[in-house]
Amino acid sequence: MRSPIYQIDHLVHRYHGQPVLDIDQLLIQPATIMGLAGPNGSGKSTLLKLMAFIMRPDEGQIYFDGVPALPFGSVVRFQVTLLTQEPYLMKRSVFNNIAYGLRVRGQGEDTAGRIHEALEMVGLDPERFSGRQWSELSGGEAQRVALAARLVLKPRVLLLDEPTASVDAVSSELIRTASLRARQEWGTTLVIASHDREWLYDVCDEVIQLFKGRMTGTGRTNMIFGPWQEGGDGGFHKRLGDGRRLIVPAPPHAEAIAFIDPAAFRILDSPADPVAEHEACIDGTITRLSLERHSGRLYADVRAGSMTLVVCVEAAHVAAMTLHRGWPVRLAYRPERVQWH
């Protein structure tokens, strides 16, 4: 097996003397797609700058290729690029932007190809682009261009924080194209953090969880936020609007944040179906249907009122084909399958 690039132990990082970031260890693999998920706030750019040797965490080891690792050090000075979702473009032109990391480093042959490549790759026309000044770019051209910076690198790894939050539809999927290229082409690793869980589940290799700078698990979860209600019978509800309300235990604290396991819901048969003691229900619509690519596994996100609910598939509708997007589902769970954080 091979060694991981990164292995983080025992990292704690702090703002202003508070702890932002409390990873006991996370290991990431060559060659491979690493997805961060999360809430603003759970310390993903955070752990993304820390990996990118920018920052140096206040107490842990990052190691990379088995070798611990300093800030701006020789040993991923070159190897490791961070792409934000704010392009910070120096004030010259596209050519001359692309081409700093090239020179820097001192790979000056064929810089105009490398250049034109990296440019391709980002669906943005070298003719066209190569003179223009950085000022005559649009917003998602911008940040178009900063990842050619970095592509034109061929990076070991590219850390990739909301690289598609602020661009247009156009240059947010072509971004994505010419990340996975990366992968595909050079062997880059890639980590992303990204409020877009589909994009996500649907590339990733693994998707980390991040809450309060923690790590609360991989895959996929149901994060849900109060205000909680407590009922007449004495349980606690949120109310999801059109009369629906998920039921839970009594939460912890009034700011409790309950997370829910995709397969702790089951969808029922038909509406008419009975459901076993103890267990709570929810109508909603299926608005999605999505395989996990690494594990195989079929998920459907049921809209509920104000909320969508990401539920895992049980294998019999699978094999029925009993599932299809607009169809009206009743779910049932063991409110006591919440778990409080």
Ligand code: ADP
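Treat the numbers as computed from the prediction; the structure is a model and nothing was measured. What we label the rigid core is the largest C-alpha set whose atoms superpose within 1.5 Å from one form to the other. Positions refer to the first chain, counted from 1. Compared with the form predicted in complex with the ligand:
- Positional change of Glu292 between the two forms reaches 2 Å or more at the C-alpha, relative to the superposed core.
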Second form
Amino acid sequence: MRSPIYQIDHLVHRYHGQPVLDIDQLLIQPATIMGLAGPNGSGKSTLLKLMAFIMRPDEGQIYFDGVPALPFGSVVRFQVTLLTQEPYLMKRSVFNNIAYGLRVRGQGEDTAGRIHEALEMVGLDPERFSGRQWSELSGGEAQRVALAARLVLKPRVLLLDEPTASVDAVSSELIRTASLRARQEWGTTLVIASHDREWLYDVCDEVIQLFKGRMTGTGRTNMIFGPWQEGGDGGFHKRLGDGRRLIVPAPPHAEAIAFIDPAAFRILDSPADPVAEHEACIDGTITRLSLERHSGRLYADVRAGSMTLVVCVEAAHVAAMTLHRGWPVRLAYRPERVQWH
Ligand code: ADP
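Could you give the coordinates for the form predicted in complex with the ligand, as opposed to the form predicted alone above?
The complete assembly is shown below, putting the previous chain first.
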């Protein structure tokens, strides 16, 4: 195996003395598309800025290609590019916005051809868009121009911060396709932060979940926020709507967040099947089936009332192909497997 393009060791970062990132170790192999999932404030943007080497971590080390890399160091400067959440376009034409990075890097040859290719990659017609001013673009078009300005550099690493946050479905799909092409054509490594879990799974080989600055396993962990209700029998649950309840053990405090491993659920062969003594059950409908590329595992998104649970599909169901989108299913799980944070 090749050495990782990123090796992050014992990374801690603080703002005003408050720790916002605390990562023991993270390895990213070249030409991987890695997703960072997690709610707002979990540290995704901070991690991307550190990986872009535009900030210095308070503690720990980031190795790039096996070498400790420093912010703004010459080794990484022209290899890593970050597309921030609200990309900044300069007050000039689309062409000149995209050409800027090439000129800074002294890559002046065939500028027009490369800009043409980059615009096509993000689904913008070069004839129509090259001459447009920055002020003549919709939000989604501006985001795609900003992405084209990164793609034209054929970067070794492309870091995308919430690339689909303010764009429509068509732009999201174009950003997905462009990301996959960058990896395929130039072996670009991508790290993409997004709170849009479904979009992230469609693009990424692997998704890690950040929560309060820490890695909490894969992005497929179910993270469930309260409020938690106490039932008449002394047990606790969350109301999901449509009369459904997710039964949990006693939460440690009112704001506690429940984490449930997708493998903690099993899909009953038939909703009429009995559940075991210590199991609870919940009814839902399959809304999506997805294959995790690196592990070969199949996951089902199961809509239950107002919530979508991610469930790891057992081998028997995969072999029998008994699951389809739109099918009603009953899930069984042991509430004791709920973990609190
Ligand atoms: P995410 O990208 O997951 O939303 P961020 O990395 O932006 O998370 O933020 C992590 C935490 O750090 C949040 O609590 C946020 O308020 C705080 N934070 C981010 N940037 C700054 C800053 N420049 N100064 C102080 N606090 C910040």
